[in-house]
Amino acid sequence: MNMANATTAPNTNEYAGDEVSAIVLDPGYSTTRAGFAGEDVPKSVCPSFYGQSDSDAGPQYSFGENAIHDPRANLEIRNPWGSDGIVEDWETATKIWEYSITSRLTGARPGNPAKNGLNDAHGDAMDVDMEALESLEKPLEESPLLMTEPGWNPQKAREKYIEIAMEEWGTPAFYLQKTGVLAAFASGKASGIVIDVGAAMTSVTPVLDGMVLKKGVQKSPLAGNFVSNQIRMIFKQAQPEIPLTPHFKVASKTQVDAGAPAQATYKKFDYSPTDSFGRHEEERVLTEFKESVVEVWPGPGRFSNGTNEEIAKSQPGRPFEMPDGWNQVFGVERFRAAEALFDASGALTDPENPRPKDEHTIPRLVQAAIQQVDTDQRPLLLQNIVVTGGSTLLYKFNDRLAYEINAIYPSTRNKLIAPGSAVERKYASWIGGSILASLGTFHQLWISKKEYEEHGVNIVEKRCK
């Protein structure tokens, strides 16, 4: 049996050799992050959220940033990820991934020539070549993919990625790395715990000599999405409500004192827009409300711990203005919307949105990572926590953080690494994909294509451990 192993390197145009750059290609629930290996930074981000509308001629799909913000009559928002960080809707899945690459990287494959509106049919419908439409250009036919995953990603997850690179795409080489590794790498650490907080979920991953250890593994529902829940609820529960009224609504806006109501000309639509529509847009005012006023309460102790609450109330408030132009100061509750992140009995509550369990919480998420870990390893993952994700860039987030890690483990060395550019803060997988895919000594890691066709789709199991 004449199986590769990690000691004899592919041929040369197996992995496209020095010439052509790999693409590593990192989805998430927010956005979809693709570019060539070697670079800095990726060159596409695509949102996961797309749109479909019903028409006469099916399902019509709009994808990337300005499609999905554009009202349109019957336009559901959708994503094709399910809550717990794993893809449920794998078509569209597919078609948003290849849309990233192909808009920003590759360009888009060619149709066949000869439907190319000269050589339509008249009368008689052409005959169809198939052996021509089978050899028509796939978009990866000429670039190897490197592609992301989470920590907690099942078989079956892993085999449909391989499956969709090789045979949709034509891949001449595939490989799959776990997020945790390389948002490691990215921070030039091969050890350490990775702290991922992202929109949808939060995970806490040991890594060891470029390995996780898949038993320490931990994931919460407790990030970036629930913290803009949070926010809605301060926003519902505020004496008089807080209006949320999104950018697409909002023909022109007069400026109104703080605390006033609204003084703004709405937009007139023939249709009213989705509820999805809708909420999608709010989500976009939440995401700037967290980024300008939410604030994590850096310790000493919780926020409800009696003072502390007193001690916020003497700090300056934050200004925020909505899209109509109502305005408010806000003081001491842009604490509460992160709270729960680290103390659960923060969280506000109603009856659809139940208190949220403690081992959800970030402290008890590393606890539990950390316990799975030999005791003589533990100084080496504690001295080493990076930290990722879009929502760790809260505002004092990380001081948090570490005041908590130094409450539970007291007698360690405790050290975050902590990248203080947002780019690679939110990006942190995609560049360690970057600089990984990039190395010489990669090439011999590569699942080409012989080998696929060899052994089938588990051989990912095999290779990518």
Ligand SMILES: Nc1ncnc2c1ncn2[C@@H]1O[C@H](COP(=O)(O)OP(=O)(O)OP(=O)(O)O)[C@@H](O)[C@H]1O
The other form holds:
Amino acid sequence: MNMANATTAPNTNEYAGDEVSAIVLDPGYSTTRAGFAGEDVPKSVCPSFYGQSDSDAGPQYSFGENAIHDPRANLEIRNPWGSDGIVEDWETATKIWEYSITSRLTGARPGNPAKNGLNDAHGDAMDVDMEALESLEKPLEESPLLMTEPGWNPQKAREKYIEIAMEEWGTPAFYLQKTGVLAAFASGKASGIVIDVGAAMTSVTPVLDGMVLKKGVQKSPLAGNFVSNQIRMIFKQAQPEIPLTPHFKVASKTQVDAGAPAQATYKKFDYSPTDSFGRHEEERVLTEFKESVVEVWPGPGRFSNGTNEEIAKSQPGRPFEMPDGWNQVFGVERFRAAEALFDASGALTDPENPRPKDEHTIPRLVQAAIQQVDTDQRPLLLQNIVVTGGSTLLYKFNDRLAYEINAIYPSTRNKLIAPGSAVERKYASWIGGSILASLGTFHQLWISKKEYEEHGVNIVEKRCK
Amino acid sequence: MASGRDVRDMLGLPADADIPKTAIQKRPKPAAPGKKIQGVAREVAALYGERPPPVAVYEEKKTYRAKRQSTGPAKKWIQQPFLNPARNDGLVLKHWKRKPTAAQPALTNGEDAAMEDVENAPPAIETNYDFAKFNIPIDGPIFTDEEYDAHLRTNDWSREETDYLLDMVKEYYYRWAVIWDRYEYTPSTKQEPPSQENFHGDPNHALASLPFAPPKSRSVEDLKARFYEISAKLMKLRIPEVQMDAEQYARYEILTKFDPHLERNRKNLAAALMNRSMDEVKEEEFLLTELQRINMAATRLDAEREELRSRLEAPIPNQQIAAGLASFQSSQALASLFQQLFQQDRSKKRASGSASGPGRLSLSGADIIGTPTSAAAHQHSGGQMSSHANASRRQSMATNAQPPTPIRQLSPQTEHRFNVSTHDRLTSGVSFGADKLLKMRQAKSNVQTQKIATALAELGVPEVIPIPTSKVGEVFESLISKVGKLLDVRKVREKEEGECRILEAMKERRASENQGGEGEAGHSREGHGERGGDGDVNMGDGGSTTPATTAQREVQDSEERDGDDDDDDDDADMDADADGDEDDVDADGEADDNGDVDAEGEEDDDEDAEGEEFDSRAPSQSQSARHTSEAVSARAVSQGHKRSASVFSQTSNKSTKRARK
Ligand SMILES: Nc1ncnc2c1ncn2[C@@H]1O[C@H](COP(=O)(O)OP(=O)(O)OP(=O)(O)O)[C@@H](O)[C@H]1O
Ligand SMILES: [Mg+2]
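Mind pulling up the form predicted together with the named molecule next to the form predicted on its own we just looked at?
Below is the whole assembly, all chains and molecules, this chain first.
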């Protein structure tokens, strides 16, 4: 409830909202989103990558955007997520999540400054000293917590979630909801089929009346990271090879002609930054490239079909400049990077990166998901195809998706629901959580601390369906 | 408008001494609260003086936002703890609520104390939560063990699984698609109330102790069938069928009538429908549009037929109608009737095109071809109509042919100007004017076609007419019809000529046999007495009345001198007679056609003379040629064609000449 003129009580009939200062936490492979329920964007968006530098005193962790882009000696950049979209390293995952909550939310919470214990020196620190935090009161004693999870999260992981929330953070109430459902809510739909193309995973989730149809949930690794990899390959296979220089290596650059070697002065380090750091920095450049150059072949037909490549060639190219000043106009290559999302045979391959599986392409995922749904519900779902996730921001992604789906289901009315703004597209599941956790009727669903203590971790299986 | 006092007041100068103090104090007061001017700054409002203008000069909508009224200190909001009655674990959450003010201050004295109270040990936990009312549990069928054993037991479903199903239904609020999605029943080994946790016990034991097969995958239909069956049976147990009210019985019917096989088949069909290929969908689309097109055409045709029928049903003062509707019962009769009406209408059109002025006194067939209602109305009104009304009705008729669209009526002039034409019947498709013209040139027989062609060539009509507009088409059509008639006439003439020649030859032979005088007398008698009654004379009469050219040739053959005179006569004929002919036969009033070519005039001349003869001869042989020629000449005279008068009297002239000879 961030109304400008908040002197009057909101009319409850109007939006059925009732805010209990709940916090919504939406962890993803690339970023972790956190914020208060009822707000329209997450206040805190932290990278899910963390820095770890081992010293004699044990590992030192650094979190947050600023810390992990700072080239320091033996700073390894890691990610607690596995490549299958499930958390692997629970310990650091907990720390990252906690950081994302405490760095921006509970620290700045209005109202009870004495209670939150985060108003002291540690609040704004980039590197949060975890020991110091642990000595304080538990960070979430005041706020119920709604967390999001991927649709295929195993029971073990779910139990771990509630355990962390209850034991480590001391939240009075907890709930776990699937990202698919929340993304649908964010678009105002209770039923639909949610296509989420994130960083590590692409998932297709059929949702009916706010409930995931579990049998229909499909996932594949062809997502943002995969596209980044394809771009790397494009760079490598180009003649001559396109140099990929991340920002941190460049001190200053001078303008050069397109295709000419870069003339830049490079920073000198008396130590060599780690490979993982370099790779993570390169990833930033690749994301930039994705945002500004990569284009999805919009159809009709696949990119490799007939004269499509010729048509693509005739279209004007897009220029891209590397941090070191090297630049070039990218023509037809820019269509190749994301083609494999829709057509596995369009993927660039090398010995390390084999050809992706056909059934991992988005059209096949949708088909498989629909197949697992009761026949009567299929048309309804196809009328509400919710598109979400950062990688769907690829240029012309939706055109191609619409074409592919219409090709599979020509006889139904298929409608894509893709929020126009990038923020809503990237943070759809958080926004849905924000809506859900601020509804008056939702508060009966929370798993309270008392219930958790009574039933143990497996209560999450019973309650959060 | 500010008075000096106001200005002084604004500037803070002391008020004028002679004005009483009370007056000064009073004035601003009633102005301010009494008639508060909105949307105008206070200072500006003050300039209005004590009498604000009667009409406000500001827009109501553009008023400035009302200032926040500060009615005291800022409202306090607190995090009010509340208990949700929809929960049973006593979870206390806090939501933001306006701090209760004067209403319940009894608990605390100061605000600080209240804050502390709320924070430390919330004394007033809200217990009636607004949103708890939305927590609506659903009720499913409930039964006792005895009831289950007596009525609900089946081999396919265990008691345990049945309970599980009922729980699922409750859990997911009858959302069958979700229930089926989440349905994961694994029989437990223990005979305890089923729970969603699965106890993986000894399967052998399970098989041994339970009288049903291990878990099978159930389809939505299976689940529904079981659930509906239970519901129906229980419903019947609770309320016997006879006691059910309508609604209950309807529900009972639905429950008992559920057929899983049917449902499964339906779903298979639905899935097949959804999984059609693009081509199939396109084909269906195509067929659907085709169907729509056909349907539209069919309805149009039906409407046209309906229209026609309704016209025919109107009471028509017609001989055939008089003979009874029975005469219209065959489709042939209907078609001929339509044809007849159509023809009448056409001739009507022509007549009204040339005729100007005189109203008609009698109903003709064309009057009958109107909309049934209007036709009826016209009959009642006695059928007296101006030609204008007539024309407009014709138009409405034309519009009726294409029923629904009302067409703006145009006056004949504008119709002409914009080249609008009305048609009684249109053939479908596009036709070219040139084709039409070409078709007209073709007669049934080749010989005739050639004859027409030569005639046209004679007339100087080119093979291809450059711009075949509809008007040209009309003119050409009339020309062709004339040519056709003329050709017919020529044929007859030639026949008669031949006969004449034979007769002449016979006569000559006879004359040479019987000596001249008698022959002459016979000839003159022929000319005057016309139909004397005997066959010979009759034949001779035919010869005598042959047109000028025939006569001319005849004369040329026998006597050179007379030929000249005849020639003169003939020339004089041409134009005049052509005119007469036009008026007579075609009544078209197409004056421009008349002088066309000499050849035509000549032919016309022929035709006229002979045509008359035929006309008169056909009905009854007894009618005298003189009578005819008299009538014709009288008419010709009345039309002011002196020359034609002479022409028409030609026959007699000739005969007299011959007589003289
Ligand atoms: N404008 C853009 N164009 C193309 N790709 C983009 C754009 N913006 C972000 N991305 C990509 O989107 C991905 C991040 O998307 P998102 O935030 O939805 O993922 P996530 O939720 O963190 O990951 P996951 O859902 O897999 O756990 C990254 O791979 C990033 O490169
Ligand atoms: Mg995501």
